[in-house]
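Consider the single chain below, provided in structure tokens and representing the form predicted on its own.
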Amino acid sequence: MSRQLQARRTAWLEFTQLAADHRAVNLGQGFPDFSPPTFIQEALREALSGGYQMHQYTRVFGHPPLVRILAKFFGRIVGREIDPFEDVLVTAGAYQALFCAFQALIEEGDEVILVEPFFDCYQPMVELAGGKTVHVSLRPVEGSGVPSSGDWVLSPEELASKFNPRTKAIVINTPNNPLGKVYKTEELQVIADLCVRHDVLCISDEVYEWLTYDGNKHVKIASLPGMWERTVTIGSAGKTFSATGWKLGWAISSVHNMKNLKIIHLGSVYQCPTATQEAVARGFEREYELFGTPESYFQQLPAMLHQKREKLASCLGAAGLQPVMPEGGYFMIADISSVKVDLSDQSTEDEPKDFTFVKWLTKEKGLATMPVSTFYSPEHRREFSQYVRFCFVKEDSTLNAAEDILRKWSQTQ
């Protein structure tokens, strides 16, 4: 069917620009600016070399090594033997496989309720597919000590009464972006509870799954009762090996929710490069034989994430702003409510404050970072607008950039 689809400001394309434009340093944007390992390197450049096979098309629903080493990885950890030929879908990136997932299985009139923040393509997508969106917020709770992500949570309440007939499906971001939140299993047990109760789909974004702090743990809602036959859940080659530009990702559910998803993605994309298929196969099937050793990037990439981490938000502190210690993921949002800076020539009428601080850092300082608020819907936008976000998957030189911006701001202050 035909649909017309409002244009609407996109934060990503104007702040990306912004950052072109002044030259910045740049927190803002979630890639690293350092090479994958050498592993997967090495991998790609064997397949490219291969054989006329790997320059030509492969099976449509995902390279049959490929699709093998995901089912049997990801069956050891959910517990359940998964069918790599009709559980698993490779797609386009993560971005398409939530598109896939979307088109699917929402339909005219079908509420998707959406936790905060989230991921601001999510919104579009259900729109695009005849749904509605409806919101509910993670909070900050008072906590011990340092302000951290696992201080955010749902009120178990206002959640439950979000879900009514209409329901057909919720979606999650664990570890969150751009908090960094980590679910727990008792909090992931909440979601499924209704879910089960109210015959609810849950869509699973875990695009950060190897990424977790201080002790936490990643938990696929995938593997709690009950949920299984009601779960898709979504990964990423990108994030997993520091490849984003390979725009590489899966679906994984039953057979029941796949086939649907089999059909956009036949007609939208159709297939995915062989060559990075490869090569992603042979980075998992490498993990699978390191799982959980010193020597498995899935130990060492986190590991060395966790020192960036930690000094991003000594030079945030020290700058005067409040970070929040992520449990996991990429980024680290900000409080700003105590910088003291005039932005009067900046604002607008209706443009959130965290628009504002974000445009002046990037003009006036040379550091480019993203407003939160812009993971959020309009209904609850200003009530999250004095958090910034930062992104600490860079090279320690451009951190040292960023530290060096932050320290001679602050000696102004």
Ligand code: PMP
Given for the second form:
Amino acid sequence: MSRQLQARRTAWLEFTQLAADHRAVNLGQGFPDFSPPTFIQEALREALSGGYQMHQYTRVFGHPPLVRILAKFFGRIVGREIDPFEDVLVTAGAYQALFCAFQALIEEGDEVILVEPFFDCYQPMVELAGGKTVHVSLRPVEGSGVPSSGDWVLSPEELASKFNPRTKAIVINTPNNPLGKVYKTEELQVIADLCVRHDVLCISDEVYEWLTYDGNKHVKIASLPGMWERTVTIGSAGKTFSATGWKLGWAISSVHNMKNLKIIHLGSVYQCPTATQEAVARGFEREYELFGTPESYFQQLPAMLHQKREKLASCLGAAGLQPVMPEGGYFMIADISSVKVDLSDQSTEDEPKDFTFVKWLTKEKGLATMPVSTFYSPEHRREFSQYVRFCFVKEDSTLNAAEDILRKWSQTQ
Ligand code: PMP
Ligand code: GLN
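For comparison with the form predicted on its own, would you give the structure of this protein in the form predicted together with this ligand?
In what comes next, the whole complex appears, and the chain from above leads the way.
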């Protein structure tokens, strides 16, 4: 490797292994422990028996039926014509779309603003491209009712102070992992105005775009005036159709941004599997027809997850963990400040409290979660180490098992 990369703590490997070693009830890593909908499974089965072409290479930048329907689907949402063969790139998950975007658009010494908490791969990916990350945190303001991810906001002044002539891009993630925040149009407008004023790109990670609750609406920053030309919008078939193991995603942007992303894709993955692309295309074609109707999976999935969110929130509350109600996404964070556990035996020097708590909960109680401080830059990690993240995209039986563990534990507190 030509670049010296700092040795990093890889929370995912560590905590996923810990959960497996202790056969813990796993509310840690974000994936559904239920099957994808029947229509998408059938689409894959049909694709697999659809002749030799389905087992051979397809177009390098995306299987034609998939790029066509992605362009049509998202063109309707952003209110503009999207060119399927110029503006869309199919990638190995949203992860590779992020990687291509950073490698393609960031040059040595460029600054990239990350909004904390952020999906933790952003920082190493920016650094691998030679960029420097600059951090700005969402902070909770006093709300009147139940704590909600909507209480977590950016200070417009602090955000503005991070933009300078070296700033190349800002990365946003809505709905946010791990917080569940769904940015409102006014909040996106503040970011968009700064991007336009400073000629800065926006990399918008929207993998949880269909998952919003309580009437919150996902808004694409690319649809705001002046933003189409400067936004790379990233999506995930894994999150869209509850099939995270398919590892298929996409980047959508205007041609001039896309040219370089395609070069990185060519030089790394080259192209994605044909049959899964065909199946995802069929899934989107179905959803295009059913959009906005009760039969649409994009209506049914959030309705199902809404119930799971309520269930998890009530059992966390009963165990003395204060949940922050997510407006969207797969996850709920909870405040562990008031739990009465002596962690002194478990703690390693310099370890944030949430890391120690998550290890204790997995080993001693058999419940796996994720520490929220892993979604912060090293300089802000301690400040936000009183939260842990729970994934609620799980079978009711898994959530019941977690509830049992939390109930028994709260009786002994
Ligand atoms: N962005 C966010 C915010 C995520 O939580 C994830 C995790 N799945 C990804 C990107 C990567 O998505 P994929 O599995 O499609 O690579
Ligand atoms: N996005 C998922 C999560 O946040 C998976 C992360 C991963 O596998 N690195 O849990």
